[in-house]
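First comes one chain, alone, set out as structure tokens in the form predicted alone.
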Amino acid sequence: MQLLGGLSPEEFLKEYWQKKPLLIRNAWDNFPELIDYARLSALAQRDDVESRIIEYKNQCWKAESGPFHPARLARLPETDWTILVGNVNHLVPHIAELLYQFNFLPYTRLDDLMISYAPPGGSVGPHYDSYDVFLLQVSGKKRWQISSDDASGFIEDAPIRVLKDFNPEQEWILEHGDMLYLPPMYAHHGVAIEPGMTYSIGFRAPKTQEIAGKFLEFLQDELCLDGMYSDPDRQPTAKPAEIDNEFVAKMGEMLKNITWNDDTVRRFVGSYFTEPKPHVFYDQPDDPINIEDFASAISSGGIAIDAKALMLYESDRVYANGEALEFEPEALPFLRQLADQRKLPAADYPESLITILYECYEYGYLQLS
């Protein structure tokens, strides 16, 4: 793959993925258009977009969260700041297409494409991430230093995670189209030499505590336990405020009824990993066409998953927007194709498929091509 410097996905995953960094010169040059600072700053002014400004000023790190007023952006100095905009793949079609070039990895891991712009001196400081990331330089030049030593800890009271001590082991200057892959926990420090963009392709790596909490929330809606507390052999007590051992034991027995199996976990994974982020809202069609015209439109032009939506499947289930879809069995192979390729070509499809696609279209999860 051009994207991996000539390595096959199998070679990359075996030799580098979550193991060691990889610098790829001329990784990507297929840019239908470049996102310039004017367009990125316009996105940072929207309230449905996650954005930040990070400045290094008077020997201190400062961070602000958007949306930003144009007057605030106009006050930015000539050097030593970075503006970051997340989930640009939700907003710009060719950015979404670039993100899904990484589909040699499962969508359960693929997160988003964030774009940052920095003038000379702009940086977010030396730090490390708990997830895999590809850093693609787009226009301009940036110096990247990396280190396998991440043990120094972060500067206390800083608004962002910046390492106290950073001892670089390797250094490169990335130019337009160059890309650096970094595995989790690999310290890195990027400083802009010339004004330019960095496209950061990040991967989901939820913490065990987060998964456990979300799974327990999922179980709340799944559980349907019979019975209730009873104590027909209760004896009088002289200590009414005491939580006695018998009561604790009965509570423990009741809680043992909370069980799950592999099927429960599968349904949780499908729900959790298609659930939209808090700031994501779907644009339902203002004047949806009827189902007959919808079928005709797919027959002539096809259909695609909305850039903000994700569809996953396992076994005979298909999930979208945190929910399992209900459909006839003959629709399953087409839904799997839609989930994998994020689109279906123009064709005449069975009525059972059109029915579930139309439902997703009304919710704003699908867009007619």
Ligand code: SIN
Contents of the next structure:
Amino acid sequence: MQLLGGLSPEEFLKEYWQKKPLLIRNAWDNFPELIDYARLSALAQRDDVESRIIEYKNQCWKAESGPFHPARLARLPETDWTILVGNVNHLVPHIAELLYQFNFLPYTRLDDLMISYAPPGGSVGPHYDSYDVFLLQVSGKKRWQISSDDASGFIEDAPIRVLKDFNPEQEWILEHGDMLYLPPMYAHHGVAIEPGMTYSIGFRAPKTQEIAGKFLEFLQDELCLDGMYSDPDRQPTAKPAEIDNEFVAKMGEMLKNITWNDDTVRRFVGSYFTEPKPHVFYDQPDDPINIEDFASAISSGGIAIDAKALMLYESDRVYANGEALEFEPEALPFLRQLADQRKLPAADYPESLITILYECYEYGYLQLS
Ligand code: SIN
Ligand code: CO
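Compare with the form predicted alone: the form predicted in complex with this ligand:
Every chain and every other molecule in the complex is listed next, the one we just looked at coming first.
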């Protein structure tokens, strides 16, 4: 794969993934169009888009969150700032296509494609991220320095995570189409030399605490336990404020009814990993066509998952928007194909599939071509 510098996905995963950095010259130059600064800054003005400006000014790091007013953007100086826009794959189709080039990794891991623009001197400072990232340079030039040493800790009181000490071990100038892969916790420092963009393909690696908390919420929603406390053999007490051992033991017995198995975990994962991000809202069709017209539209043009939506499956269950879909078994292979490829080609599909697809279309998870 040219994207991986001639390595196969197997070779890349074995040698580099989560292990060591990889610089790939000319990884990708297949852009049907380039996003210019005007387009990126227009995205940073929208309230359904996450954006930030990082500036280095008077020896201090400054960070602001969007949406940004055009007057704010017009005041930016000639040098030493970076604007970052997250989840551009939700809004620009060819960016979504680029993100899904990385589908040799599962969608449970793939997060988003963020774009940064920086004039000369623009940087977000030396830091490390807790997740894997591919940094693809698009136009302009950026100097990247990296270091396996992440021990110095971050500057206190800075609004962003900037390492106190950074001792670069390797350095490269990345030009249009070059890409740098970094495993989690690998210190890096990019500084723009010529105005340009960095496309960051980011991955999702949930923390144990997050997964445990969300799993407990999931469990709470579906727990349905019988029984209640009883004590027909109770004796009188002289210490009515005391929590006695027998009471605690009975509470412990009741809590032992909270159980889960592999199936519970599977359903939790399907549900949690298809939940939309906090700022995402699906666009339901204003004037939905009827199911017969919908079936003929698929038969002539196919259908695709909306760029903001994710569909995942395990065994015979398919999930979208945090829920398991309900459908006839006949629809399953087509739904799995749709989830993997994010689209289905034009064809006449069984009615059972059309029924569930139509439901998803009404919710705004699917788009007709
Ligand atoms: C950048 O786009 O310059 C910063 C991306 C990163 O360091 O993760
Ligand atoms: Co970073």
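Residue numbers count along the first chain shown, from 1. Note that the rigid core is defined as the largest set of C-alphas that superpose within 1.5 Å between two forms. Given the structure is predicted, the values throughout are model-derived calculations rather than measurements.
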### Per-residue C-alpha change between the two forms, Pro236, threshold 2 Å, rigid core fit
yes
